[in-house]
Amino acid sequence: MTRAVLTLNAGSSSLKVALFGDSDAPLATGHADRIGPEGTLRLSAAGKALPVAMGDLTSHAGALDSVLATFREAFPGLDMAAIGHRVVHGGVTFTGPVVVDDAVLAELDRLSPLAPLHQPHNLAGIHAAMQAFPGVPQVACFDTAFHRAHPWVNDTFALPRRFYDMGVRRYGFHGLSYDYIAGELARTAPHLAAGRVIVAHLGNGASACAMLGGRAVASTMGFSALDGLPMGTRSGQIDPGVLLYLMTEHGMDAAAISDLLYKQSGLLGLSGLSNDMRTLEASTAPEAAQAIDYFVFRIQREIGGLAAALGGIDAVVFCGGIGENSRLIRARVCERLGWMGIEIDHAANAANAPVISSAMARTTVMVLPTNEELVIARAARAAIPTGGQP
């Protein structure tokens, strides 16, 4: 019998999964994409593709059924002890993982207007798992929870106070990634973890977080996952006056503006070519170069602002798909930050080494692969009744 915990990360048309046994190394991982009439499912174990038990991929529940059928074939006697879920928004109520019950589900559903493009799909994953595994603990892990320790000045907007009381505040996101990086720093570089660290989570979604002693002090993302850095298709920081102008002068309603900001902007909008940094780096189009220039500039500017929030800086950590893999972006970001004591070793950077700062640099620069699934799996394990630990 294989006792295991399953982690689920449900998107609008995707489902990312990982299966863990009694160690931090996953037994299997996978990704259902384009859930709907053209749905696909890829699963692997020990570095090899698993023969997928294809079923109904038109819904999250159907995709989960196909995942489970495949895992049961690959791991005879599979016994699910707990299931962990990534949930984008925990509001002000949830400051850590929580076992889901009817009251929790109702509160998470109430928060859906704060993350309309993410929360409903996260909840769809929970409902599908509850149907597949009645009685098995379902654990919600929140992208916002890591940031709930922000001081008030980094948590509020300069609006009438009633809006803050309504929940209009800076929540911050990518918290599961930042939680993992904080833990890895505490384990591998405790002298840095105790100090002033800026973590840049750079991928199709991008943000940066200032940490003091392993706790979040400020984040570039705010009320929504739109704020701060430009992303693959999201705008990042924008003057709200632009949105008022688009409404009054161009007749754009909330749906049109949402589509513009979430799906048509960022690297895709600036380049007119792609939201994939690999494609932009390989392109000779001037628009691709300009999109990269803007991405780099905004990262540099936000790192400077976060350093001010910390009162100085001891380390910068790159993570996420771009942060972990793009030598160009890391070098470009660091090249104008010498005034902060940042200087990289180009050979180490080219090798994707864990430490890419030069030996004499005052500020350490690191590359740490993040692992949100492991954070979720650990929370799910903690919810297993005594004696049921995988």
Ligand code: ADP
The other form holds:
Amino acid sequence: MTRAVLTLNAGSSSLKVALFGDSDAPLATGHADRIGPEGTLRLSAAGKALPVAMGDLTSHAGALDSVLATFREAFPGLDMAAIGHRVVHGGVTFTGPVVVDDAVLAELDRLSPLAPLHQPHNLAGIHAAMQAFPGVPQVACFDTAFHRAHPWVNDTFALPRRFYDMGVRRYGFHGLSYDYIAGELARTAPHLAAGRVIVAHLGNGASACAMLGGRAVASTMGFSALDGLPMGTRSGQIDPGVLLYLMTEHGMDAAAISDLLYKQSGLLGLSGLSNDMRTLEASTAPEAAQAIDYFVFRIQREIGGLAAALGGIDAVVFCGGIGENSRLIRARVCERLGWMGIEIDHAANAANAPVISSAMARTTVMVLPTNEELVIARAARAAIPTGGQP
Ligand code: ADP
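Let me have the form predicted in complex with this ligand next, following on from the form predicted on its own.
Next comes the full complex, and the chain you just saw is listed first.
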């Protein structure tokens, strides 16, 4: 019998899953996409596709059922000991993972207006898992939690104080990724982990985080996952005056502006071509090159700003799909940061080596694959009531 923990990351029409046994490497991973009439599900174990027990993929609950049916077939005697969930928003209350009960569910539901595009789907995943595994601990792990120690100046906006009190704050996101990187740094480079580190999580969503001694002190993301760096389809930083102008002069309402900022902007909006960095890198269109220029420039600006927040810098870490794989973006970002002691070893960069700074450089530059699922799995394991490893 395999005692296992399952991690779930439920998006609007997707469900990412990972099944862990007693090691840090998952037994199986999977991805349900386009949940609805055209839903798809792919699962794999040990690098091989699993034959999927295809059921109803029109809802998160249906997708989870199909996942579980497949896993039960592939791992006979599977005993689910705990389930971990990625939850985007923990508000000001949740500073770490929490076992879900009715009171927690109510609080997470109350936070939904702060992340309307994500939180309701995360909750749908929790409800589906509670239904499938009554009595098994469900653990919520928050993208905001890692940032709750930001000093006040990095937690507030310059609005009247009542807005801060009602929760209009710079929450910061991608916290599970930053948590993992902080742990890896502490394990592999404790002298750096103890210092001033900027982590750039560059994926479809992108942000950067300033850490001092392994704790977050500032993030480029703020109240929502829209602020800061430009992303695949999100704008990143924008003058709020632009939004007022679009509302008053172009009659755009909240739904239209939300669609603009979340789905039509960023690399896609600038290039008019794609939100995918691989496509932009391969393109000869000048708009693709300009989208990359803007992406790189904003990362450089934010790294400069975060270094100021830290009073200096000892290391930069790249992670996320772009950060881990794009030698071009890493080289471009670093090429104008020599004044910060940043100097790339191009051979190491081309090899996606863990350390890509030159031996003489004052600031270490690293590439560390992030692992949000493992952070969730560890939190879920810790909630198994009988103690011991699954
Ligand atoms: P998400 O935020 O959805 O988890 P990922 O972290 O998987 O996204 O990152 C997706 C991004 O990573 C895409 O823009 C993709 O093009 C980019 N990417 C992945 N591999 C490469 C590569 N070899 N070179 C450049 N970009 C890459």
